[in-house]
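What follows is a single chain, given as structure tokens, in the form predicted on its own.
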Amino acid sequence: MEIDIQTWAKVAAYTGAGIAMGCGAVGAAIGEGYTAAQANFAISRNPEASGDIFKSMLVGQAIAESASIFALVIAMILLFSNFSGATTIAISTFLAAGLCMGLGAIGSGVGSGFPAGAACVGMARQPAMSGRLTTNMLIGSAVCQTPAIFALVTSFILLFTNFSDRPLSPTWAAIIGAGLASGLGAVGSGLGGGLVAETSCEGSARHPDTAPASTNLMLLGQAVTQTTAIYGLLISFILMFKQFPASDSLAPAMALLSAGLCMGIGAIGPGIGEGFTARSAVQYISRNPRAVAELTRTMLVGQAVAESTGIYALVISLVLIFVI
């Protein structure tokens, strides 16, 4: 049977859709399950607060679900695209879009479950703080979704940008690299941001007087954890929008693909590590409010050191794109 471009485009689109929804379901399901588990624990401690806990659980699960909804949107677009005018380069864009969104949804889905679960437990401990805990959970969970939104934006650009006027090689590798950079780069930031938000909810319930300081430090810590996802987005944009000269050699293509892999994988560890650092700072503010300044300074220095490894990955990715 003769295989034409349209057939290969369908194969890539269907594969990308499966990857997007398959991987996209992983993080959200774990985050939602963790939230429900913590809600059960909270209700067992304080059955009288079960109404507020149950509502908080549903709201938290809805936010965690959003990452998988992003994946569903990309999967549906891939499944029902018009393949009649597909070009050879479309094979790469369809596959890259699915990889990007599927991988990008994992960290945000899991991370959003952490503050939702902590808010449920906090309501059992401090029913009077239900409103404050819900607000804190919503803010923290929303920040966790930003890496998935980066992946969604990258996937949309891949799907709706016309790359047909560019040479097949090495453009195909740049496109795949862009999807990997943004998708993998979102994993660590989503998880790290969730760790910080979880402890902020716990601290606000244990010591309500420290809730404002805890929330402020949570947002600062989460902002730093998002930076490596931004590096991934930056490399993705360069790979998608920079014009690369045609080449029959495999080396330039591998350099561009490696740039995306380098930044994507290199962003995972810093995002999680910075989350651990900020999580500890937020936790101990609730125990010793007088040490806010010292804890903030230590957190930022510690996060900066962890960030350095992500910067190394960024530098190597840029060298692979512009020098090699």
Second form
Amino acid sequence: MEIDIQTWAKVAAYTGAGIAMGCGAVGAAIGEGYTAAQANFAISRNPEASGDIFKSMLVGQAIAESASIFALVIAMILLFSNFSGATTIAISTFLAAGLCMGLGAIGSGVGSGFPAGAACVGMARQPAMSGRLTTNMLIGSAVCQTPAIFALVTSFILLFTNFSDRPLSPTWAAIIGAGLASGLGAVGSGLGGGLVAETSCEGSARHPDTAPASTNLMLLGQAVTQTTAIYGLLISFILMFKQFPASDSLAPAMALLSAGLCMGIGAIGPGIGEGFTARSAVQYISRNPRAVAELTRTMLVGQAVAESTGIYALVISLVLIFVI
Amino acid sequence: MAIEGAEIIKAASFLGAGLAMGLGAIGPGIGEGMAAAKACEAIGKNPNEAGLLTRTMLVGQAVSESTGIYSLVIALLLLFVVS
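Starting from the form predicted on its own above, please write out the structure of the form predicted together with the partner chain.
Expanding to the full complex; the earlier chain stays at the top.
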């Protein structure tokens, strides 16, 4: 039985849409569930502040939801694409776009739930701080969403770039690799950024006078956790925009696929680990504001060391792309 | 298109190198982050011992980094020596 290219393109697009929405729903659902649980806890502690807590829960959940809305958008585009002019390379772009957005939404969805939950509990503890807590939560959650936005950007580029003039092999592998690098690379940074923002919201409620210092250190810590997602995005861009010479053999294709996988998986650990570090630093800056200098320095040194394995992964990816 | 044995070995060693470094980076990344987290907590509780705590943190992180370096070595061997 002969199956034509259009049929295979449809198979890839529908599979990609399933992966995008299936994986994309995991993170946001966990994050929002955590927020709601914390909101319930907060209301039971201080029922008089229930109005503010309820509002803050909904706002926080709406931000966590955005990661899965990105996945929904990509899934819809994949389902309703025009398959009549599909070329062979479209099979891998559809699959890669779905994988990228599905995996990329997991970390940000879970991560955004943490600050929202902490803001709800903080409002029960310190109702006068609800304005400041909401601002802090919004900033923290917005930074958590950036890895998902990187994944969305990569998916859009994959879907709307014409790769048909490139040689089929090894471009198909470069495209799948690009999707995996951005998608997997977003998991750790999204999760890590959420951990940092959680303790910042908690600390601002416990010790309102340290709120500005806490927000500053949160932003610094989150910026470092985002670096591994940026490495993933960088490798995706190289894989998507570099012209690779045509080759019939399997090895160059596997090198490009492997470069994407290496950077994507390698970014998960440092992203989460740096999040843990910054989380503790932010927590203790509100308990002991006089130790700001020591805490900031130790946090940055610790994060730099945790970053090293992410940099090894970047080096191996670059070697796979440019040297091999 | 016939794929030769040498070609498959090369392709597998590239894929193996990527997986080795990628998966190998997860553990040290999380572990070193936890070590640094506890160092930050301890400095928050007792800032006078910041020097000692930072030194201990760095030694601990260096040890947990070793598995990441093993992964890097294996990845480089797969890329440049084996294939």
